[in-house]
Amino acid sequence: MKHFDVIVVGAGPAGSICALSLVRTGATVGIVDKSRFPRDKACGDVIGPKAVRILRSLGITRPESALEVSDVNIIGPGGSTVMLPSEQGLDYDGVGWSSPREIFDNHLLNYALESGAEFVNARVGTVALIDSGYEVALPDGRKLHSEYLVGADGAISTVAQSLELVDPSKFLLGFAVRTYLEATIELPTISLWEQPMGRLFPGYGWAFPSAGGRVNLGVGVGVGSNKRAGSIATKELEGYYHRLANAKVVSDGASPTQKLGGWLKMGTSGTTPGKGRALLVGDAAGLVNPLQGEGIAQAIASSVAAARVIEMGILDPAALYRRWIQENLLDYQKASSLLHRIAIANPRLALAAMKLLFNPVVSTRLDSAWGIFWNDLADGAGTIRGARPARLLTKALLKLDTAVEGLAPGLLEVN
């Protein structure tokens, strides 16, 4: 039986950053992942300003082929547009990166491996708590042992399921599908649209510039806990591309061919992020933005925090880690989850709200606050335009969340 101080299950951004942070403290770390790297993953490929700031603080450079991105163009129901500005805050620049996950994830994994982490290329069979720590059994009969365990294995986490840290009936799930086009686009673009009977589509489409003269095109849909509804995203992708091409938002290119999809677990829904000496980070903990599906910043931040509490060597690191999440991430996750649930459960109300936001009189006053809140940038935004309204909105939604749960729970029932 091979022994490590820490076993990290999953070699995406969360797992690699956690492993890197741990080996720098002198810990022996095994990273277990079923995929051979580099490997692709369904994603919009944008790494936001918060994530970039943390990566730079860790000494991680931008991948050579990555693009810099900033302002975002939002196309609303009816075709009107709003440009959300990306501005510099107190502790982040107003610039993100765009890098295909095949390149970006491998870039981060190499940092961890070059620092001393060991890669175990295998699917995890079972995970068990034993007297001396944790035992990870692999399908070929090998067993790994560690004192600490980190689940960085995505929305459908084997670690979380094995240790009974999730309640799938309470999940707030999304499904996203993306493709690449040989095309160009001027600004990262997000689209919202109206469905028949005056309903807002329960998700959004995106078209982001990517490396090599390509466009990352995708559609994401919120489904509550109903996985069967995830097929909506795949059905919408082709039509979404043609709408953008006809409107000259993207240059003419080949229609979407190879598609890749994946699940998102948002808002920490149905998930306990740690117990004892086992911690969940990133997507496994449900630390994904419920409004726009971005999770890399939360994955990196939670991984660094998990490594720090493990380094302390305390008896119950999960308790301290849960408190860190509550103090640093949970308010926004809860506030944006409320908006997500209301919008999905009440598509006519959501459409009316979006039409109001796209009114020029409103949008010119709220564009900065909208961009800050949408991208979870209020903390660290300082006094830049829109920061204070974004923070006030979070506080108001937290109060509304408490009121809705007690007085009008039907408002949140997702069908």
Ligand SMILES: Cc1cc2nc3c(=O)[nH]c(=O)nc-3n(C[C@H](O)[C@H](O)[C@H](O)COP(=O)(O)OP(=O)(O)OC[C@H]3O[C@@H](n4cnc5c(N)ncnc54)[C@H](O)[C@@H]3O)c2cc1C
Second form
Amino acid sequence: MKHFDVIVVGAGPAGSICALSLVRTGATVGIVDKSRFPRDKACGDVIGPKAVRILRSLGITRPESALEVSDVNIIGPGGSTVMLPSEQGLDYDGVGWSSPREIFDNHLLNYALESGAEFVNARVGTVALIDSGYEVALPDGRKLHSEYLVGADGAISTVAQSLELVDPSKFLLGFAVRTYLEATIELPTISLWEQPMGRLFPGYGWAFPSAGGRVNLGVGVGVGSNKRAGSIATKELEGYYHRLANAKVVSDGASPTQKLGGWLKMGTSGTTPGKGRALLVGDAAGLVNPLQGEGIAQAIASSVAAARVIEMGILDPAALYRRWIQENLLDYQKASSLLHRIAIANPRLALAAMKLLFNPVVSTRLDSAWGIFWNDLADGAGTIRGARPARLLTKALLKLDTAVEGLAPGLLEVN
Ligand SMILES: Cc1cc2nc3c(=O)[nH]c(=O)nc-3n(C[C@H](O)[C@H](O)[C@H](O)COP(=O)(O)OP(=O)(O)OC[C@H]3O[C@@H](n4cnc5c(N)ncnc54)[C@H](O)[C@@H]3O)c2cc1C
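Having displayed the form predicted alone, please output the structure of the form predicted in complex with this ligand.
So here's everything in the complex, that chain up top.
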């Protein structure tokens, strides 16, 4: 049986950054993934400003073909557009990257492998806690052994299920599907739209500039824990593309062909992010932003934190790691989960609120705060315009969260 100090299951951004950080502390690390790399992954391909700052601090450079992106256009239900500015905060520059995941994830994995992590190409079936650590069973009968285990295996994590760290009935899930178009678009663009009977579509569409004269176009939908509702996103994609093309938001190009979808687990829902010497990072921990679906920044931040906690060699690293999540990520995850749930359960109320937000008088005053809150950039923003109201909104929503659960649970019931 092959032994490592740490086995990391999953070689997406979370797994590669965790493996890289651990190897740099002198640990022996096995990184196991069911896919051969480079591999594709459904994504809008935007790596946000917080992620970029952490990657740079780890000495990771921008992939050669990646574009820089910053301001975002949002098209509202009535067709008007608001530009959300992206500014430099204390802990991040106002710039993200756009890089196809096939390139980006391989880029990160190469850093981990060149530093000394060992790649094992296999689908992990089960993991088990045994006296001396963790045993990871592979389909060909081989077993791997380690003292610590990191589950970086995405939203539907085998590690989390094997170690009974999840309750799927409590998941707050999204499903999103993307395609590439041979087309161009100037700014990353997000669209919200009205459905029959005055309801807001329970998700949004995006069109992001991508490398090589392409546009990454997709639709995401919030489904709570009802996985069957995920098909709505796929059905909506074609119509969304035609609406954008008719409105000349994207230049003419071929209709979407190759579609790829994936799950997003948001708001830490139904998930305990670690137990004993096993830690969940990134999507496995359910850290996706419940408002806009970003998860790479949280995947990277949680992986660096998990590696630091493991490096300490303490008896119960999961307890310290859970505290890190609580202190650094949980307030926003809870506050934005509440907004997400209210919007999905009350599509008419959500439409009315959006129409108000897109009113020019309101949007010119709130654009910065809106961008900061929506993109979870209030922490580390310093004193830039919009940071204070975004922080106040988080606090107010946390108070409302307690009140709604106790006084008006009907507000969260999907009808
Ligand atoms: C359509 C879509 C669009 C998105 N757009 C964005 C965006 O623009 N920006 C953003 O920041 N986030 C976006 N997200 C979220 C983002 O993709 C995730 O948050 C991010 O990939 C999380 O990284 P991760 O390493 O935790 O998991 P993943 O990237 O999912 O990596 C998990 C890895 O684990 C491997 N694995 C899984 N199970 C096993 C197993 N049993 N054995 C071995 N290996 C296994 C998989 O092969 C995979 O390589 C989007 C998600 C979707 C679905």
